[in-house]
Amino acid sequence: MTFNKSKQPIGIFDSGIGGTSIWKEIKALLPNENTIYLSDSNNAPYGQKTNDEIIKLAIKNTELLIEKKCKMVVVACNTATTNAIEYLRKNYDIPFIGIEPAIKPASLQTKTNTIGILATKGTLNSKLFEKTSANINNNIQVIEQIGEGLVELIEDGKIESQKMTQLLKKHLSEMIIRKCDCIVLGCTHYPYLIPQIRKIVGEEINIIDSGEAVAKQTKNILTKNNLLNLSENNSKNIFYINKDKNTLKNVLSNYSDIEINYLYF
């Protein structure tokens, strides 16, 4: 007898609460789903740590997921994947969706020629990060800027907070100045600030995250490798976090039908 590994969990990971952007896009395009996420809240940023500590991070959360019996791994972190998921690849023998800022994207959608990307030091300074804006028009100015103290606000649920929108405006005031048409949020954890970034902004400029792309992308492995879920019973949505759960809980409220749990990891 064959054993059906669709009824396996989905694997999510994170530097923390930031990928919950990324679980709410995939669990919208496949309910059925089961999941199980991980929130390495007690190490983030990851865009601050070394390459080496970053896949060290990565391979502790790939393992646990691969524990608990899950059939794939997003890696929801934009940090891990540009550092981490050729390690993960090579390494292990189950699928890995990686998230990757939407540059080619916005290079397609640009009017002025000038984009910007807001992402974190680890990704903006990372071989795969560098090899994706090489192959974009030669034509078109990017402006990066990294979102220093933006996840640590978040982590902390400060997301409307006073020195949110400072910083916020402070880290967008070139990309207005050169007057970027598209925005491209290079940290799963920035979807959570677009309310904020648009009131700064205004409503010309296009924000784009990787969100629903990479749910799109999990549905198409999940097809190609006879793994997608068709049981219509209810599915079992399981959160792990090794710190605090209240901000958790905050971004997660509109949701029943999930459990959140504290572990040590």
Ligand code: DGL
Contents of the next structure:
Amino acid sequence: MTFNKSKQPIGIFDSGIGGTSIWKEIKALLPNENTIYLSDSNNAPYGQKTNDEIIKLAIKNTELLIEKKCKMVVVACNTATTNAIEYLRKNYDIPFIGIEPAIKPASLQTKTNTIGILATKGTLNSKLFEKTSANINNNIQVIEQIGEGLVELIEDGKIESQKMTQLLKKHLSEMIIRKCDCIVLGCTHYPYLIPQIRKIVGEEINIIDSGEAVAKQTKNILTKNNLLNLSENNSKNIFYINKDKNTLKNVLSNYSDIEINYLYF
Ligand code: DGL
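Structure of the form predicted together with D-glutamic acid, please, following the form predicted on its own?
And the full complex, kicking off with our chain again.
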């Protein structure tokens, strides 16, 4: 009899709590799946690190998830995906799902031919992002903005602070002045800022993030690999964090069937 891996968990990691925006989309689409989430908050932000450092952190997280018997790894971090997914796919024998800024969909939706992208320095400077940007129609202006300081404030639980509003106003000002009509959120932490961003940019601008697309892709790849968990049992969802648990607990406060543990990794 062949061993069926489908009941094994989906492993998900991020530099911190941001990837929970992806975890939520995955749970909404695939409630039966067991999950293990690593919040590497002690090493956040990844966005300021070198390509080598990001690859090392991605390896550390992946190996821990493999040790915990995950059947697949979702890299719920644009910075880690754009810097390390190629390496991971080459070196580990399980499926990987990544997340990249949705500039292609934005370029197809824009009417003003101007789109903005808010992402980390590590993502905007990566080769993979450069490659994706090169495939965008030349008529489209892309305003790239590093979201300096945003991840740190989110990790600190200061999502609704005055400091956050000030920083966002600064980061979004060029996009507003140059009349961009689509803003791409190129970091999995940023969906938690949508209410504040809305207040600043108004209702007319499209805010685009890739969370739902990642969940759909996760389902496709599980199906293709015969790994979809069809069991009706309640799923098990475990979170490991290597720093204070409070902010993680807050963003997951609507979920009762989860376990949050401190772990050194
Ligand atoms: N959530 C990560 C991303 O999507 C944040 C990166 C960071 O830690 O700087 O890029």
